[in-house]
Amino acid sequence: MDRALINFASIAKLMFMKNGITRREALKQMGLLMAGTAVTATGISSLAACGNSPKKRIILYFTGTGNCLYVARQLADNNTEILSIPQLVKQDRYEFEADEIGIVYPIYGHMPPSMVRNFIKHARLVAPYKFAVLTFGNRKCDAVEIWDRISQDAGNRFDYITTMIMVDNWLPNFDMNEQIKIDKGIPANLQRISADIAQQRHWHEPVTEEERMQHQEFLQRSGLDPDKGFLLLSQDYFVVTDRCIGCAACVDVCPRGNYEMTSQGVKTDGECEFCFACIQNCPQKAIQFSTGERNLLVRNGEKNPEARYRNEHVSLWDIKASNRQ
């Protein structure tokens, strides 16, 4: 016989002997008591849990040096699913549904990475509240309005769009060793953004006319197509030097899979996001810019060829897991 039933019968017998009530009445009272306990343990608690169930949040991210992965993790709670956009593209996954959906990406020339731009055009994001956090290192210009236009055209309007300044990893202009020393108010900004999202604030960070003009000037100088952003050829801009030891880190961290191990060493070829995941994450600093007059963006080389950057809270393995093709 089930142990619970034996205990139930024993307790009923004691009630019958002690209180002088009939055995039937004792069993009836015990049944009511057990039923009440069961409702409390399962029914009522379950109903309460359903009524106050936490919101499901999905955060989509793109990262080259870990900044956006770090931000995504800081904005996550126990009911958040963090998903890498390069991995989603690889898996051909574009449909998502949750109570809240967010996207975190770095701006390149004030624009989203090409992969992020194409992803949002194909994505179907079903959520009552959508937010976007755009990270940058120096100038954001009209990045918020650019994302608003792109996402609205794709049928994925975002309720909240803001920017967040972090370490600038643009090697041609900035020394990574100096950048990491600058206090960019990251904890305060994370706290601000977290509070806004918790309140489901509907807000787009304002853009000035001066910022719009700065972006247009940048496009003229760089010659970039505003409908594509940074979408260049890796073989034109990167070279692998004899420092290479064949560790294949570059193969794993490139979100487009542009690097390949061959019998002649590492080769690179293909459309490039200019995310610098390869050059920044190479343990041997074996990848450098291919300088030349025609490469206007990198023709002066690096500010400090011996300095590299990856977010201190993010490991090389994290970058590989995010981007491996």
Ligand SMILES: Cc1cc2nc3c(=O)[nH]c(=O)nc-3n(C[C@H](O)[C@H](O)[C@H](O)COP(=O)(O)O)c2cc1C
Given for the second form:
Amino acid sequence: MDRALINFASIAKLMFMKNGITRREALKQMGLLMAGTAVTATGISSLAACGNSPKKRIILYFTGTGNCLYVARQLADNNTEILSIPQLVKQDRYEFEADEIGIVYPIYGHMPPSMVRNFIKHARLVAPYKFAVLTFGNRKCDAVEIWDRISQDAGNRFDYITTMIMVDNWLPNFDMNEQIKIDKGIPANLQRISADIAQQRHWHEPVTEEERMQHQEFLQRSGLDPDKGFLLLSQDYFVVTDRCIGCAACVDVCPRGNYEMTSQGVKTDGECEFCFACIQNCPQKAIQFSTGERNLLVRNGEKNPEARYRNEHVSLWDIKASNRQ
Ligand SMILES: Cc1cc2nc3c(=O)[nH]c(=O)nc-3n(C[C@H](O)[C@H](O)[C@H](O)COP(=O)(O)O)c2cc1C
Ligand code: SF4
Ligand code: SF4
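What does the same protein look like in the form predicted in complex with the ligand, given that the last one was the form predicted on its own?
Every component of the complex follows; first up is the chain already shown.
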């Protein structure tokens, strides 16, 4: 599907260069050409935006390893603004108005990242249609209901909430080299979600009683506060080894600005989202978990310290641009 989309965009670009028409015009003509043929739902969403009355869509996202940025981009059309939540927080921007506003974030212990939780509490999202896509890797439990509660309490009710399975970047349990080999049906899921959003479907993905119970068990085991989720201290959980070459990638990818280059090397401290942007994006694999009984969540270290993950469609530069403080 990705290849089809890339081809679609490339042909439009060629038309744009060859015929001297705008890229938007080219895409519009492509849309007319392809009408009635079997295109992906993501493609249909793009075509819809080229119609007579394009809707303005805003997609807000948070990402550590690129899955959510990839999804946000796939759900975008020509009239979509894709905005990084860490950048919005940095700019103190909380008011948005559009025809459609979406949010894409990774679930952490089935809950939203702390920054996303705080953002939605302060945000004023004015749109006739609001959708949320929660990415996860293995077990979503009642993530949909958790978001529904948090967003409703904040006065920002979402009309559509769904989950989407992707590579699980939770290093303590998963070997990233194994995760990337698993077919998680991403194109089909993107197609489903794009089609739902294109027709402004009002729907919350159902949650079972068993999933609710699993989340409660998780809270008990992890000791996490359900009102805070993952909000830890980076100095307790991460160490920088002598593999470090001082490239400063960790400084730029941390949405909390927790890394600093000092005369004694790289230091980390501060409240931490546990997004793993630092540990996963360090090109030297120089960042590791600080294990020990106190650090319950990473007590057993990680599955494969030599395997790291970033979504294949997302660059290190993209993560830096999304998260840099
Ligand atoms: C701290 C943390 C907690 C996570 N908790 C869950 C979870 O409870 N269930 C799950 O299926 N995936 C979990 N994941 C996996 C991520 O939700 C998933 O890989 C997500 O797509 C990552 O998105 P990103 O690449 O945009 O950061 C967790 C990941 C992290 C880092
Ligand atoms: S990203 Fe890794 S190698 Fe680069 S400065 Fe940070 S710890 Fe060192
Ligand atoms: S220290 Fe690492 S895990 Fe914590 S917020 Fe920064 S990048 Fe994310």
